[in-house]
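Single chain ahead, by itself, as structure tokens, in the form predicted on its own.
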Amino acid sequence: MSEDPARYPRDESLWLATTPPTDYDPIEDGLTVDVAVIGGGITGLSTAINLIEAGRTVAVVEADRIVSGVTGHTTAKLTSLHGLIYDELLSEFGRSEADQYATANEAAIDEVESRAASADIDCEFERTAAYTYSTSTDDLDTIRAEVRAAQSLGLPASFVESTPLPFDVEGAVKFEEQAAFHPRKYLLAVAEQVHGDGSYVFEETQAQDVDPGSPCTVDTERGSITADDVVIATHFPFFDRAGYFSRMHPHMAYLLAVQLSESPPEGMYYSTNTPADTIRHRRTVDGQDMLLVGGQSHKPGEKDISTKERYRRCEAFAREYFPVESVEYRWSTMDYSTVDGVPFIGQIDPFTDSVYVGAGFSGWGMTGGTAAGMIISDLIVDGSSPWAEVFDPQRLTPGASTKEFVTENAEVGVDFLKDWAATVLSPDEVPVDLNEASVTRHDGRPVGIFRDGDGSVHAVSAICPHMGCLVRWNDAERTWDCPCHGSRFDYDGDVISGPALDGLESREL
């Protein structure tokens, strides 16, 4: 798909941008297939491929169209740097699980490789140095030791004094020979070679329930899969009889794709600064390099700051630093965090040996997303992997995991109590000026009110079907947003991502 500069700045991710659409039918009919995977993203396909590679047969199963959720609207890093993790994973989980952490994600950025290599698939992949920079001294002890744990683990770690960055800092770890590609380009090709041959991919296709029996059945809403395995591969495990909710939280983060007058400094950066922020150069081969920037990380609708400022302050760090032209585009994307840092990758519970589930990548989904595929399929197919420990989603971390599993589900609590309290006393009307928002009371009800461009009111439950938080109002992208888990709504109250399965339901006024 050519890019035409003269229809930018869009909205729009730049990798669902410059990829053609895609179009696999949903089911039609119930079948049978030796394991059902149950989402389209990277997760989900690099499981599918895995299996099938390994004799298995497969339907994935996308609720909307594949690659086209999270995995669509990356900053597309493979690398195992992932800000700094590696000390604290010696102290918290021990040398054994942090070696295997450290490996797999290494394994992770070889299997990209060696996929797209031996498929001859044109995905832009390029190996390059990823740096975690910080431009204060308050930091460099820290990265110090995040470099020598980097080191002992193997890792190609370095500590540096400088970057390719056009401005100082202080201090940054320095990972050699991690890599940048352009993961829809990457996944609608292995999506070609999963389909086919008694394997499937089927889209606009929800999951709706699973029955872990033997075999397990996959209740869609279009008809069922028998299936020996079930995957668990959406963005939040819908499936939920662990208490995820309870053990991922939510945050959002924003990117721009930009044109420099000159060349983009060559390089992946993710900062120390709170919120982080991240940059990342896209080469093509038809000349058009671009710059990623964005940040601003923060929990679903918080409301101290919008969403159109924080893509502005995107901007504004942008064009601090760099001699931009223009922004080409600008999206957002979301991501669940474990309240130890380290992904589900696994069995999806105690009660449950046929259902595995791969989430909670903390924004460094394309290493932890590809290697939660190869984890779960040696563990369908061998019945272990050398890598499953330390992703073990039954593990037990009480030092890296207690407080903020408290702090997290305590201000989801507040947030709860705040917000109904607000809307019960909130007066009952409508939003007056075009493009407008807000969460009122309406016949004793919490009401979720937007007036569009054209004047026209849509009003649906401010609800959220979840567990009951009230929604609030994305400014920047006309949507409601749950602050508690995470869940996404249209104005028009249909599901844009889980954990909600139902929309919100339409109100009268």
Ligand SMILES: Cc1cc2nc3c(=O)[nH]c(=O)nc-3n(C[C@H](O)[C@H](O)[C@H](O)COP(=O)(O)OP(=O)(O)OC[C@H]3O[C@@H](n4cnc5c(N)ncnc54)[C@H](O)[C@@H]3O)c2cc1C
The other form holds:
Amino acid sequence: MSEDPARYPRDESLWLATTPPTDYDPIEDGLTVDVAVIGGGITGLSTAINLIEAGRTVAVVEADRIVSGVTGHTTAKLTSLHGLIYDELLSEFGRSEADQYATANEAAIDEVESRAASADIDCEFERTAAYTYSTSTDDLDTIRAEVRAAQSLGLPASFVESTPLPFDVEGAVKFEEQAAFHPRKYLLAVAEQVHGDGSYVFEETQAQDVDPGSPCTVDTERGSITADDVVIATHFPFFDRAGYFSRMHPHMAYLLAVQLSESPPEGMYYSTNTPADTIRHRRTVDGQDMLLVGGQSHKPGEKDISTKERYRRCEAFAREYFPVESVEYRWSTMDYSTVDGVPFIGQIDPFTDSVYVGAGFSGWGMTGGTAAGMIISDLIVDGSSPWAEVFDPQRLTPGASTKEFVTENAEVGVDFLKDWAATVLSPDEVPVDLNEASVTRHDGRPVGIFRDGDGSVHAVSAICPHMGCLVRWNDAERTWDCPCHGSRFDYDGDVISGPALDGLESREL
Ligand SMILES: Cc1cc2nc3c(=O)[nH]c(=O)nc-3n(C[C@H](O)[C@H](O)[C@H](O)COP(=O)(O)OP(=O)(O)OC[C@H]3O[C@@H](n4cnc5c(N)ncnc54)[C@H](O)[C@@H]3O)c2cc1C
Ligand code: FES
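Based on the form predicted on its own presented above, generate the structure block for the form predicted together with the named molecule.
Every chain and every other molecule in the complex is listed next, the one we just looked at coming first.
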């Protein structure tokens, strides 16, 4: 699809803007397959294709359109360099588990490369180096420790004092032979391979419940599916009997795709400062080379800095260091982190052995989701995977990261109470200007009110149907975001992403 230069910047993901939309049918009647895979992002589609290659029939059930969730809004670095993690993995998990993490993520890069090559998928796959860099001497010991840890695990790591970036760094971990790609070009082709010969991709079909058993039943809004095994690949597991809502926390982040007056620097970058800056080039054969720049990560619904200001800061960073000609696209999305930074991949809870989950990729789901596809299909087909232990969702890893996590969850509780108190005490009125929104009390109930540019008022219940937190307004995306577990809703209350399955009820004023 050609890129229209007339309307920049677009509030749209580069990946969605440069690929055609999909139109798989929704499910109409109940059906039986070997495995039901719920969620059509990188985790679900990677799992589905591996299962099909192992001789299973599969139904992929997607609530919206495939590859339009987080996977359609990522930075798309395929790397086993995940910030700084290996030194901590060695001390908190041990060598064998750290080795499984490293090997699974390296194998995921190879998996995308070989699948793209064997199926002739033009997905802009390109081997390149990845860096975690610091501009402060304070982090040098940590960076050197990470290099030593990664080298001891056989990863292609080295310590460098300079990078191709146009500013000085004090030091960086460099991993050779990592990769960049176009996630939608890759996964739309994978979906085409999934659909057919007794396997299916269904869009606009929300799964609403799972009855685990022999066989399992998945209830969707349009019919049920019977399957021996079920894979929950919905980013946040909506089927939650193991307290995932208290073991994962969401973070929003922002990206710009910018055109430079010169070639973007080679490589993919992640900084050690907080919030981290993320940078990568996108190279195409038709000269649409761009630089992706972003970061500004925060909890969803955080009120102190507006979304517009976060985009402004991303742009200011880009313009300070790179010869930016234009900002072409800008978008935001959200990922979930786990208590120990390691994803949950495997049997979803101790009560069932036929429902699996892949979630909590902590910002690294391109390799994580691909690895989840290999691990879960191995667990279903062979009953084991050499990498399963470190990702086991039932694991317990008390350690340094736990303290930070407990604090984060405690903050969710405090926010919950503060938001309710502020709303209950707010005046019972509708004080909203054009293109503004607020959460207020109306008829004794919390209501989210947005007045659009024409003056029309869109009023919805401000109570998140997941677990009752109050939603907050996102001014740049024009969405209601839940600060507790990350559900997002459009201004008419329809669900954009869960864990909430139901939308915000509309309200009369
Ligand atoms: C700003 C940002 C940049 C990132 N950059 C990178 C990067 O460079 N490299 C990297 O490795 N990772 C990166 N990540 C992380 C990575 O993008 C995600 O971890 C990954 O895309 C998650 O994939 P997924 O398949 O689990 O989720 P998704 O892509 O969100 O797919 C889940 C799907 O399930 C569907 N769904 C939800 N509920 C239901 C239901 N009830 N029924 C049916 N369908 C349902 C959703 O509609 C969605 O399509 C980044 C994350 C962010 C936030
Ligand atoms: S997402 Fe859990 S309460 Fe809103």
